[in-house]
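First, one chain by itself in structure tokens, the form predicted on its own.
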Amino acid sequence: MAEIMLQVSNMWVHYGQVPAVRNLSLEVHRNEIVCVVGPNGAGKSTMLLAVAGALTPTKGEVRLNGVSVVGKAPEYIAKLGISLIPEGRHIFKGLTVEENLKVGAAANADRSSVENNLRTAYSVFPVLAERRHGAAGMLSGGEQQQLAIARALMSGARLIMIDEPSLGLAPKITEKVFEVLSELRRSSGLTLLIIEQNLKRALKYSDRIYILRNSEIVFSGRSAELQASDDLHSAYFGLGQAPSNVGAGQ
């Protein structure tokens, strides 16, 4: 089995006195796409933010290769290689595209490894390429998607999160975007942690998957065995009891 490269084990996440994140538990293993669903207001976001630091965790652990983060900083976890592209991208829109991706390259101290991180985002996203100097708030939301993701890809992150990539996108667009992240998958070793609210989509692009409903996972399994599964759909739209094997695919 690869790598752990991240391990958030019995996390508890509370708003006031209200848990935003019920004793959550999960594996996202080296050169992996794991995909987290749920409905709105499941704390999908709340989850991430967790992991990335914006928020402390009331109980629980989270490991980033093997090493403790909970209360650290989150410029702190980004230095050890994780990077969270926040539900609407939080793009500069004001700066050029290319002032947007030096932007997130500056916890990156390899200066080498920043000028060969824009020359393979330029690769990768040819349209950020050819509007490099174009101010980034012309660019249109599948444009700027990508934008999100090469930006994090400048800070020599090897493990990103995602809060829906296909949030305000049209569904073609939304493919792309898949694909673009599928892609960087195989040709970089980039391991992935994505929220996505559409289950058929989450299923085609991930390894494993978790469904997330009412603060706490509800099941878990590896992508490629889950298609026709009732469990899997009873757990994700809510239907009756949730289904005995969570934790399936860990």
Contents of the next structure:
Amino acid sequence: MAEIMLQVSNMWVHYGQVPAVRNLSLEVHRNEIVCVVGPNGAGKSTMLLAVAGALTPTKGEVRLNGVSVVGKAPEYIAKLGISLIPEGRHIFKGLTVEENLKVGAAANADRSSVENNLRTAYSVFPVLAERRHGAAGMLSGGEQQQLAIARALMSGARLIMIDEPSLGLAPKITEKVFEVLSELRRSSGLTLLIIEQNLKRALKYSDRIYILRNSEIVFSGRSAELQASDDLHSAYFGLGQAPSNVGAGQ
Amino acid sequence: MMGYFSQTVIDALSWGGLYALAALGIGLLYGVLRVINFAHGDFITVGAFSLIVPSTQATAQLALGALPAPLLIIGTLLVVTLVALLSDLLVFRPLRGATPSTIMIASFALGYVIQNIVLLLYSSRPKAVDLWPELNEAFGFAGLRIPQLQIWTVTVAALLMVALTVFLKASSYGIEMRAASEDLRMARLLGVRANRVIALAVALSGALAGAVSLIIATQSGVVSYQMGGPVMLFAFIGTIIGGMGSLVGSALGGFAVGFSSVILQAYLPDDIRPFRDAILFALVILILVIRPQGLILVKTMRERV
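Form predicted on its own already given; the form predicted in complex with its partner chain follows:
Below is the entire complex, every chain and molecule, led by the chain shown above.
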């Protein structure tokens, strides 16, 4: 198995007194696609925000390539090679497409690679090249998702975390976005941690999945082995007991 | 009659330009901190007082004011910028993450502290500062008599706005600052350093305050420890009617407030003239009733509406 890139151990995140993530452990290996699935309010977005430093975990450890990043500022974590595309994408709508991409390069210490990355971004996403001087707020949802991905790539990040890339997109466009992500994994050796609502789609594109429900991981396993598992569906929908084989496939 | 009108318009342009600069200073900081900095007026006061030697005597000795013009200008801008950066370090940075209302109240406190330090060093007596008397000489043009200072004010205001626009649009710092003022968390997730981008906005806001101090000190020839207050009030109102969070809006709003106050002063009937500010503020209320989002709609807000 490839080396561990991101390791989250026993992480707790609270909003005031209320725990939003409970004792969560998860790992992502280099060049893997890992999906986290689970119903709304399970704590998926909170988990990603805590890993990226936008929220501070109350307990636990987060290591990126072996370096602890708990309690570090988001801009510091970004410079270590993580890029989070949060829920809703958060495109800078008042900036042009190209300006959005340039802000994406803020974490990139190597300023000379910025022009290069810009060219790469435009060749992967030709629609962005066409609209480069247009306001980002005028892009369609699918184009904004492409911009968000391209912007995350501008930093030279090796691990990209995406919170619900399918949000607000037509199913056909969503499939395209996942195709692009799979292709980027193959061609540029990226590692991806993706939150997805749709279990079927998560299984189709990921190497491994975690199911998060009521702030806890209730299931994890290799996607290929899990296509038709009943346990999986009961874990996702919360029917009956949580399955006993938590941690299977690791 | 035509002459009176033209002179009034030039006067109005110069006050509009002045308030536009002050409002821009407030708008810049509002962009990244989401807080109106009520100490901005006192930054302006500091700039004006840096021209004279601290003393409680009635006649002022020139300090920075005695230097040749280029040094004097750079020196004043530097002093105010440093005071602004120090304020960020001592007041705003420790309060990072506090609610905007907390930071706003802290900015009031900061303003009072600055005012009282000035009071302590210079006494409450207004002092005469005669910087460039020749600028108050009129310049004859097409039958008009225009004080040179007014031409300078309009030119300086316009140049500073152009420079600021170029900085915000063309430099990577400027682009990061605009991104941060639209969505600070997202900008940080992409690696934009919050402390640096805020310090940069604070420094620019301080430099703009310094420019305003110089213009006011030259125009009135007097400095007093409360001189920043009224400017702050008008500029603040300008920022609000311009649409909070939009720099173009702040500049336009500040300009509109300054411009209309001069026009009202010139054309209101004599009996009503003392109530000029009341009428001006009534207009502001009217604008806010008709267009509560301000004159310029911020793009991020448009999405949410």
